[in-house]
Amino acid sequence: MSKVKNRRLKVVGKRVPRTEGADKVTGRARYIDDMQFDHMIYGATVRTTIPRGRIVSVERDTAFDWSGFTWVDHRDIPGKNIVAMIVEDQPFLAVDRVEHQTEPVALLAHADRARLAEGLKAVRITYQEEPPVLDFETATEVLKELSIARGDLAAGLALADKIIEGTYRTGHQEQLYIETNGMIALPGANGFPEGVTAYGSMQCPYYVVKALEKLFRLDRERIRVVQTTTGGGFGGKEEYPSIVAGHACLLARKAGVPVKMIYERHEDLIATTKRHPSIITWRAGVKSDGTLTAIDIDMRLDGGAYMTLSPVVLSRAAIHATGPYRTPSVRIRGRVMKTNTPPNGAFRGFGAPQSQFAAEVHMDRIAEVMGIDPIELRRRNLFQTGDTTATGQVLHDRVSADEVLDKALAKHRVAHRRSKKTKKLAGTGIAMFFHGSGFTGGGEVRLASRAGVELLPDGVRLLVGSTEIGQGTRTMLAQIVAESLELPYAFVKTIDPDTAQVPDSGPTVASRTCMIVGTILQRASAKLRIELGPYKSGDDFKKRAKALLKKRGTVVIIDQYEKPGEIEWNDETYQGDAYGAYAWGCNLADVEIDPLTYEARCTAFTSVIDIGRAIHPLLAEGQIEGGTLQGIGWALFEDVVMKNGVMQNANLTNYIIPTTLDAPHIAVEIVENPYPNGPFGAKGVGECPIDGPAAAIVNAIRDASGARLDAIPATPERIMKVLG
């Protein structure tokens, strides 16, 4: 492999056309609603409406034509009325008990959707209702709770001159995907006819196998899962498609026909899940210098009804609890609280912008109470290489945070130029962050993702479970072969993840893609081009193929994920190299609050972040661009407004996200410092982005104002009570 690093990249670095752009311009895509199959009927779900109790009878009006309908309840479900996650804790189908509204109960399908749209309302729930938990902040059933602790926090505090506290509140966040959940099953599967086949808009196709062999006591050759065009995700078409996938197939086993699930937007807003809620408590123990001697953190998240993906989030949250800040002690307690509302789950950063949302508000609190420039005391306490991070990791690898930070203060300087014409007050506040690439800790290994190529008479394929979800996964794995095939990169061709054809990658989430799939197919490729022997040009490597195919018909290499050496984990005491790579970030941002409406706007953003090695640099920068976008709805405008346990503004007039007349300018820069164990260098770059806009933003908002807001979204209402 050494060769390959050294040699000069042709495909790695450069702004190849998107594999799928083509079709998405033209309109050849095709969305799971742009689906049809012959005698399709469409499914709708029965949801509880109120948010704790027990079900007395579910009836269906006696006085409506039922004819054509297909029903079904829980007594339909041949398996395991429960949906396949970390806990098994949540039913496809609601039994005897509500945890929460919009809870499934029954399902229904027509093959006309507006007798479908009559027959759900012809359908009579009645409850025995129960006092709701709606409040996490004083709710009492724990989901799951971590502690982490490193040195000894009593001494650290006692070395301080100053213990600094503070309290830091987010709220929820959708991730607002364009295409909403949908989708559509067929009975039989892989010419089992007992089985049963999902097409879908997903992130996680074997998510959705597991979910599938539970529920209907399959074997995993009587399961086929397709991934759809898919039309955004952002962590939630995660877990959440394994219940869409589950109720459709039910729907289409007891049928006899393909049945299509769509949800309309305001079903998606109300029922799935979204960014978990956060309070979190900063403890630090200060010298008169600024260096830190102890951090002391508490957090607690909202997990809603069920566990879901609860865990993870509070596992990276946790992790990431410090932001990038070096101290000699440290604890971390996290806990996930339940409450009757819909569950919380996957959302892009998992639990990271929550916790270093908290992190950097409190450096800022910390500089102001010390007296230090807010720049300085970040100085002064950011990670070195060689440093140790709360879970034990001694940070081996390039520590760039003192690097991301001096370019990001040049780039806006340079980039955004005040006017110094407005009667608006105006600031600047800064972020820092960092963020691990793949699963935590042993995660990965248990994983053990599998993906590979398959040669063709005129290049080869890649086989990845991997799904494309508009952030150009398909492109930059092709690069990545091409590149270590040393072949033009029109020779790789891609194909839609279907669980008959190609092998499970892990799923696609945690910024592990093109860390840890890229260089599962570096490998690969690897060992395709010892079977094939040299070649020196594109005509070369045909002849080859041809003749080796020619002798052995198929030629497909699949590699396995192989840990690093170096890393090692302790699941048991969360101690160890948590990630094997940190991407490393610095934001700063410009406000704008207007005093008469109070009204705060970003004007300005800059973002700089070491990602490795940019793989496709227009597409990273993209992704940069997109998760500061996010960052920058959640701290200003995205305010889910919760009454009895559901989503109150649930359409897209009153769910505020920013619109382009919104958008600042961004400026974004890419350090590429290399991670020996990525393919050609890279790691991590979808999720970091989202992590610092919250807190370079409140930062802004109190250089301007003087107001200290501890609590996002910062809607002019917030910044009026906080002006006093």
The other form holds:
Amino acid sequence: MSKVKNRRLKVVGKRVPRTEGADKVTGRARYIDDMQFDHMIYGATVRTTIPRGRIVSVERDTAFDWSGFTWVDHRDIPGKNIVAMIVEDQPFLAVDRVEHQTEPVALLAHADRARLAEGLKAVRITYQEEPPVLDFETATEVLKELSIARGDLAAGLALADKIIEGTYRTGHQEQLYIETNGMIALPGANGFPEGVTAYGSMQCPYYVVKALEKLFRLDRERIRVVQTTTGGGFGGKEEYPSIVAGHACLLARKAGVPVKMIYERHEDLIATTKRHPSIITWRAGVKSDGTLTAIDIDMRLDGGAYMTLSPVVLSRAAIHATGPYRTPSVRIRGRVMKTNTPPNGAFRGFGAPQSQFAAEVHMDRIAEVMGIDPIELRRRNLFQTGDTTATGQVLHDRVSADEVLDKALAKHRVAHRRSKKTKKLAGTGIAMFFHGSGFTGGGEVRLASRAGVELLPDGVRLLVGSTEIGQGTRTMLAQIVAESLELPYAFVKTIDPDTAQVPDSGPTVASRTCMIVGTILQRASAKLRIELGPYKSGDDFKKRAKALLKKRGTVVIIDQYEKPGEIEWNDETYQGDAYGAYAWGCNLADVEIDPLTYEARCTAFTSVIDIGRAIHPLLAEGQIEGGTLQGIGWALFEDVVMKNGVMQNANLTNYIIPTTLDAPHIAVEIVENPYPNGPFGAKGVGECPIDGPAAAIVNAIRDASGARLDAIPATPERIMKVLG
Amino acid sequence: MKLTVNGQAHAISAAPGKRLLDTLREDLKLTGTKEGCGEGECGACTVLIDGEAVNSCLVPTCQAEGTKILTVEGLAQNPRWRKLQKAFLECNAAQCGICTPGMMLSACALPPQPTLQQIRVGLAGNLCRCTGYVKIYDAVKKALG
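Now that we've seen the form predicted alone, could you pull up the form predicted together with the partner chain?
To see the whole picture, the full complex is given below, headed by that same chain.
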């Protein structure tokens, strides 16, 4: 690899066209709802309407004409009625227990969608209701608990001149991909009539395979999952598509024809996973010069009714909970509580946005109490290269927290002209953050992801299960392979992830695809070069490729994740190298508040992030800009109103995401301090942009108006309440 | 009913109340027009009817009778809109791409050489969750500015 480092990069770092871009701007791209199959019918889900209790009966109205309908309930499940995830607690179809509203009970299919809707109305579930647990702050059932400790907390607190406490709350957030969840299931797969095939919108084709294996008690070769063009995910299509695919496949197997299930927006909002609400209490020991002597954090997340991915969300939340700050003694305790609400799950940032919101609002509180400038306070505590994190990880690679702070301050001054005289209250807020790339702790070792390349007469084809969901995965991986092979970008072909053709590259989550899968592909490419022998040009490559293919028939090289030697992690003590690499970031937000309506608007925003290397600068900027605005939405508007355990504002009229008129001018600067184990130095970029905006905005609101909000979203009602 | 879509005349028989969105997608197989919410909030289904940007999920097909409809599939026929498609591609204005057809159609209804503020107002009915809108402004300015 050292040879690669020394030459000028020709594809990496360049703004090549997206592999699938032309299809997207011409309308040719085929999303799941654009696909048709012969004899295809439509499926729908019968859901519970109480938050907790027992199902007494599920009845179909005898006066209704049920001809042409396919009905599926738990008795039709050939395998295990369990959604394969971390623990086995969530059924595909409820049997007799109800743990939350919108829980699937039965499935219907019909060739006519209008009839299908009428059929849904003709099903009646009767219940024996039980009192639900709806408030996670007072809930008592713990789904998952963990604690991280380093140093002597009591001694650290004793060293402090002041102990400063604060409690912070964040609410649900909906991923709000513009394409709702959807699947088409076909009976049969890979030549086996008893198999099942699922096409659809998803982030993790092999998660779906694992779920179908268990649901149908089928071996892997009888299951085929194909990701179609996916209209956004943001974590929301990490685990839930397994449920949609399972349901569609159950219907398709019973009906014997393809079944399309597309969620309407309302259904997608009330039934699918959201960001975990949080309550986080900070207790910080601070010396009079602002130095932190101890950090004690207690966090609670609302898991909803089932475990889903909550243990790993909690883990990422806890590991990032100190923010990018050093302290000799730290204790972080976290719990995920069970409530009778729809399960929460993966959402960009995966717990880190919640815990770093608390950290950064608390840093401003410390600054205020100690009478120190907030920026200066941060400077005195930021991680430096060689420092140790809460899990005992020594930060050997370059820590660029200071650098992104300096660059953000400079950029913010230059990029945004301060608005002229305004009757509004104006202020600026800061937030700093870090974000680990890849699975936490030993996660990557357990995943053992595989990816590779297939030699073609005129190039190579990527064999990778990582999904393109808008972030540019396919383009970026093609660039890494082209650069590794020293071939033009156009020589690298890509295909839709189809489990009949591509290996399991692990889920497309956790800011892991570029750094982890990119490295595997880089290694596979290096091995292919050895097979081919030296070539001088693209034409020369083609000659050698043709000759090798003639000799061998096919040339496929699949490589597997290898843990860099220096990474060590202990799952028992929760100590060690939590992540191979961290991105470092700084946000600055300008906010104006209308003194009459108390409406807060973000008018200008700056985000500077060290991502190691931007494989494609334009795509990386797109990730940062999009993640930033999603964070601004969470900070200011996005409010999931729950009543009796179900979302009340389940439409886009009342669940507000930022429009062009709400979006501030966003200035982005990418810092590149290469990570030695990442492809061409790259770390992750997908999640970190959403870690900072909420705190930057809340801190700006304080600067503008004196209102200290300890909770988001910062709605006019909330600001008015604080300002009195 | 007679509809002219992307310059081509079609005679279709559909229930008059059928959503124009469904008529385009199902009867004419023009699946480039997307459904995001079905209630006129997200703008993914935007098409031009006689030059005006509308949410096709809110338009009964009968209302479009005799009009000229432009969808994403027709953009390539016009050099100005071809330029817009190219700019969306080059500027990374299309990430997941599901809002892109509607976004581009709304951009087609903008005044010539739009200012940033005109772009923001003109695209306010089109939600995008991927881009933060920055690259979309870049693309529209590049193509139409």
